[in-house]
Amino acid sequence: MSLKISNTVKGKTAVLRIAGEVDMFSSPQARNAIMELVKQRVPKVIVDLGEVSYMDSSGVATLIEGLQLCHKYNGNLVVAGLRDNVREVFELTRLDKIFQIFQDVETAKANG
């Protein structure tokens, strides 16, 4: 299944929806989306992964270089939907610790 990535930039949120399955092949896409908004600045990235049916190490580095960057111009970077097994990629790499990780889109966009 290839990836499907679209986003939506409206004031000082950007939210980046990703669908599909994130592995080496097709996170250099996510990568690149979330590069974009980076180069913009966007104060706050909120990155969907509610139709995210798989993620490996890959696309969990893709989300952690976007954090950092976000981080160095005082941006924040949070994941919002995810599904159980992708949960648990989080989990098990105690990504939790580290993401900000809201139940919904619209949870996220309430907070911060």
Given for the second form:
Amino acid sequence: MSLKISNTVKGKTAVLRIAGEVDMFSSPQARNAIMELVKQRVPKVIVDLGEVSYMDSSGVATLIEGLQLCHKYNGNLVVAGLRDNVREVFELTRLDKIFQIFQDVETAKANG
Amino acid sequence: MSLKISNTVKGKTAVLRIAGEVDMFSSPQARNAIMELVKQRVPKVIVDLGEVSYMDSSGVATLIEGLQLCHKYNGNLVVAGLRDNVREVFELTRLDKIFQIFQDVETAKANG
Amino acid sequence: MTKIIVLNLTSDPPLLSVMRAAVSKVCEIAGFDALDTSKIILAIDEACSNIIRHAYKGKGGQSIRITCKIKPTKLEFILEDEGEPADVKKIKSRPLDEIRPGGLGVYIITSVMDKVIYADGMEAGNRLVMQKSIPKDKK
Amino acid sequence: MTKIIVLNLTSDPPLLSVMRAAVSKVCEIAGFDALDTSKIILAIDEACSNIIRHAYKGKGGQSIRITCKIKPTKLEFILEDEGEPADVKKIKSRPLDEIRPGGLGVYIITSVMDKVIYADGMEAGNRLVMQKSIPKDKK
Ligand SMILES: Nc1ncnc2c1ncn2[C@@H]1O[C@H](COP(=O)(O)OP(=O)(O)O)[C@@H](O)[C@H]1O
Ligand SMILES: Nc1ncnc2c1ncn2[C@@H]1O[C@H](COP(=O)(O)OP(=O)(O)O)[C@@H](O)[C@H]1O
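Since the structure above is the form predicted on its own, I would like to see how the form predicted together with its partner chain looks, so please show that one next.
The next block holds the full complex; its first chain is the one shown before.
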């Protein structure tokens, strides 16, 4: 099924809200949305995963790609609102050490 | 999967709370619980379906059986808290005309 | 292009929940809304319950094969079992106004689906084809 | 008694959601808790994605057969495809500290499951067997 994606850019920060199941089928959609923000060289991208009920390694790969591109222009990409099963994917693949993971978007805005 | 079933009898009214998916596999469990109340000739049985995420015709059959047995001793059996898909089963089979259906347990207690 | 999903279960009632979860997603992919999806799940569940109860007389471990075909304009389900071939004339619902427990499954199946065909004169097993049109305003 | 559920999908990514819904219920019936269930779903999803990507090179409409065996002490999944037989030596994950997009599927599969066996030397197609023990304190 397709994802629902929306974003708000305010000053140096963009919040990208993704809703749905991020898998091999839908992750290209998430990738497009991230690439758009990266092209604009947004300094801080907060990816809100609060409404993501499932994420596989293709979703995680998309986020790694976004993070690496952000780092190239000294920007950052952080994730927020992870549900237990989504957090588990980050822990399983040790990516909880690479990504800044925040409880929710507000905390992500206030920090880093 | 098994149902979670509990009940509270207070004066002339019993509230039977059922949680889970009521189907061919699990409906005998619901039947046992209803039969227990019917044997005690409880005047008013309120079946709380608020936590029932699915019900098929075997669940409905169980409720019809309970209703008919209650009527035999001049008692009544009503249902409350139906989710849309469960209500649909009652409408599809025209049983919304046979059963008193209440929004929630409180309304069921106050009425009839 | 038609997408095909085949689910093979044994005739064990606890497995019906696996069928319902799969059929739910099939309906979503086909473009049905939540209410239609719940009605289709119910119809397939009633048909599977009938196979367990009538074709297999409650015996577990027997094959139930559910083929889901997602076509551009309709969703088709084919249910096949290896139980005793039914006398198709006898597969019918009770009159709705004769209130009694049971006897509602076939009524539900035929109310929900647009087309319901029980194969007649099978040498072995049974085959039930059910179709439902996909609403045109699907997203 | 072993309960067997077979799901046959075509190699079309939108259908993976049907597989996940079915596997979720299979795990629940086997007695796994929510966290283990989500990890098992992930592992099977990664294995199916790899079949689509590597065995079928992205081609849709090809067969993926998922057999789930619920045994008293373990859950077993057998994935069979009709794609090009893999060079099993090459199926391995990247080192985790080499951060780059991709290359995590096999790592996830082997971390989650207790036993993972890619059949070697197949004449045609591929066969992957995965097992996970069922926790003893299951309800
Ligand atoms: N798959 C089937 N095989 C054989 N007979 C069936 C099958 N499905 C239904 N029937 C017959 O049709 C009747 C009506 O079925 P149904 O409406 O589901 O009610 P119930 O199963 O509660 O009797 C059944 O009693 C049975 O005689
Ligand atoms: N089902 C398969 N058939 C053939 N090769 C495979 C299969 N699964 C994995 N591989 C090989 O193992 C490698 C690692 O797979 P994986 O960890 O899932 O990462 P990715 O698929 O992102 O490369 C793949 O690049 C591929 O060469």
